[in-house]
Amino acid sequence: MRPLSKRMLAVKPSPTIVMNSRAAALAREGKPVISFAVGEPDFATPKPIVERAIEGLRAGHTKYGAAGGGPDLRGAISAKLKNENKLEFAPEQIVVGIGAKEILFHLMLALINEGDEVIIPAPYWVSYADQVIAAGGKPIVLPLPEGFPETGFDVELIELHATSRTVAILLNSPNNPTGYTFSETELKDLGKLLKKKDWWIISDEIYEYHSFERPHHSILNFFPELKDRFFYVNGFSKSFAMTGWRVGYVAGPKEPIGIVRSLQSHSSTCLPGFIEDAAIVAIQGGKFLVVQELSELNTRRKLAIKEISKISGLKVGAPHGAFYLFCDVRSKTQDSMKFCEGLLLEKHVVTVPGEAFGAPGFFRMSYAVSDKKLIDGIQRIKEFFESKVV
């Protein structure tokens, strides 16, 4: 047999999907599984969005659409960015794709040449590093800041890890897996540094609606002069509980955006028309469609912090946003993969090991579940953590 692609062999499966599959297998065996693994709101897609999709289906909006999104949807996104984010991007500077994950993948392919380095601060979302590798680049992972998880982002680490091969930096705020949100001071310090560089700036802001303690800002709000190399990435999955609808988008400079659109024309082609119809309703409704759900998530965030704080020896940085706790088990073990496997097998609680996020000795748990599951699941974590030396 001919050799397979070395680049693709270096890409690992998503650990969140792997853990969820293992949990599903245990559940089929009748085990009382509680899953904190998948980053997915547990409430339903708002009814007006669903109803508009049904109307689109009945109207026959089931044919091929435009690669990169139709003009009505891109126009609605352009208006959203102007009104909500104070960012000016014309519809032709926007590409809509099959989820923010596809958008990010195509963006990496558009920007990275063989051997180029991309700076990624740890902890990072599981797919960033593998997408860089798949595009032929080299992920340069910034180590955890000193004092983490109590401390936040350390701008000085960027300069220490930059080289002549650095072409981009990937930012994520509010952050997955920590829930950490950049402060205005951090964004301004970061902007001062990036002004001196010629790097692409990729900003994943998909959790912007889940900013509970700090207001969400884009670095572009403070440094508009970075616009010619800045990419704003977002999607509908988290904000509107539309994970299965697969709608994501990017706004940025015209030439690389054109490449992303071209790549989509050769891969997924387009969004279904009836989903574009629904997405327009979502983007135009904005936060007003999910006010109650966001309030409930914030209540659960406080409950999760309260309950996890009862576990002696386990640390967690207070999440400002998103819907995760990132828990430090280094007082017990550096091998969080082994810890999470033991927790799953003995207590039937599903979490995601920190190795997946570039942070061994931690695990991520989502609090986007019912209060009952939160309390029960964290109690099981407490029992396992306090009785084991892994």
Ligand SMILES: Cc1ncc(COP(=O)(O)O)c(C=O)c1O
The other form holds:
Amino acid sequence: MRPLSKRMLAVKPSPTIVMNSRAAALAREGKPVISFAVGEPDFATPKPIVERAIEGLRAGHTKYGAAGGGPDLRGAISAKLKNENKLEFAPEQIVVGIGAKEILFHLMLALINEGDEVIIPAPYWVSYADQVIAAGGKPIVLPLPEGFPETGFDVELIELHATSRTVAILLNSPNNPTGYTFSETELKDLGKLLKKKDWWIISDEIYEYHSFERPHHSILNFFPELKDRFFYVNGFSKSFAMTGWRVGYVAGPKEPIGIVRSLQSHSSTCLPGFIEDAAIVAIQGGKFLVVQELSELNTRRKLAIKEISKISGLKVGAPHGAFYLFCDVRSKTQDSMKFCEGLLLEKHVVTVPGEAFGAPGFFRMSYAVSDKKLIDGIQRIKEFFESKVV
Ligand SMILES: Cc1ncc(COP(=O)(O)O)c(C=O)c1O
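Now the other one: the form predicted in complex with the named molecule, given that the block above is the form predicted alone.
Below: every chain and molecule of the assembly, starting with the one above.
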């Protein structure tokens, strides 16, 4: 066999896949599996969005569309950014793709040259580092801030890890896996630092509707002068429970945005027309379409925190938002992969080990599940945690 691409061989599949397939096997054996592993809300896509997709299908919106999104959808996103986020991006500065994941992938390809370094604060969403590697770059994963999980973010770590090869920084607030949301003060300190650098700033704001404890802001709200190198990334998966619809987008400076669009024209080509129709209904309806669901998630967040805090020795940080708790099991073990495997085999509870997020010694659990599952599952975690030295 001829050698395979060295760069792609360095891209590792997500460790969550292993856990998920084991969980599926246990469920098939009839075991009472509770999964906290999923990164999606458990409610249905709001009806008006679904209805619009069906109408679009019936109207024959099933052909190729425009690469990077049609003008109506991009126009609606531009209006959303202006009204909800107080950010000005013209429709031609916006590209829509097959989920924020594809958008981020193409963005890395557009921005990174061989050996360029990209700063990624840990804990981070699983795909960032591998996407940087796939684009030929080097992920520079910042260590956990001192005092983590109580301390969610440390601006000073950025300066310590910056080099002459740094080209970009990835920001994610509210954060997956911790739920941590930047405070205004942190964003201002961060902005002061970034003003002195010439890096691209990639801001993944996919959980912006899930900012339960702190108001959500973009760094661009405080530092409009960063606009020429700032990318706002968002998607419909989390906000509107549309994970399977695959719609995400980026707004940013025209030239790199043009590359992202052209990459899509050579890969997935476009979004299906009927999905674009439905996405317009979603973006125009905004938070209004999901108020009830968001309030329910917030109630569950409080319930999850209350239940998990009954486990002595297990800490959680500050889950201000998203729909995850990131639990610290370091008082028992650094090997969270083994911890999560044991929890699955003995108690049939599926979680995601911290190794997947650059933070061994932790696990992530989603609380976007029913109250009953939350209470039952956390009780099982309690029994496992308190009885074990892994
Ligand atoms: C922080 C973050 N960014 C991006 C994504 C990708 O979302 P999608 O591709 O479904 O739009 C996810 C999904 O889990 C995420 O958690």
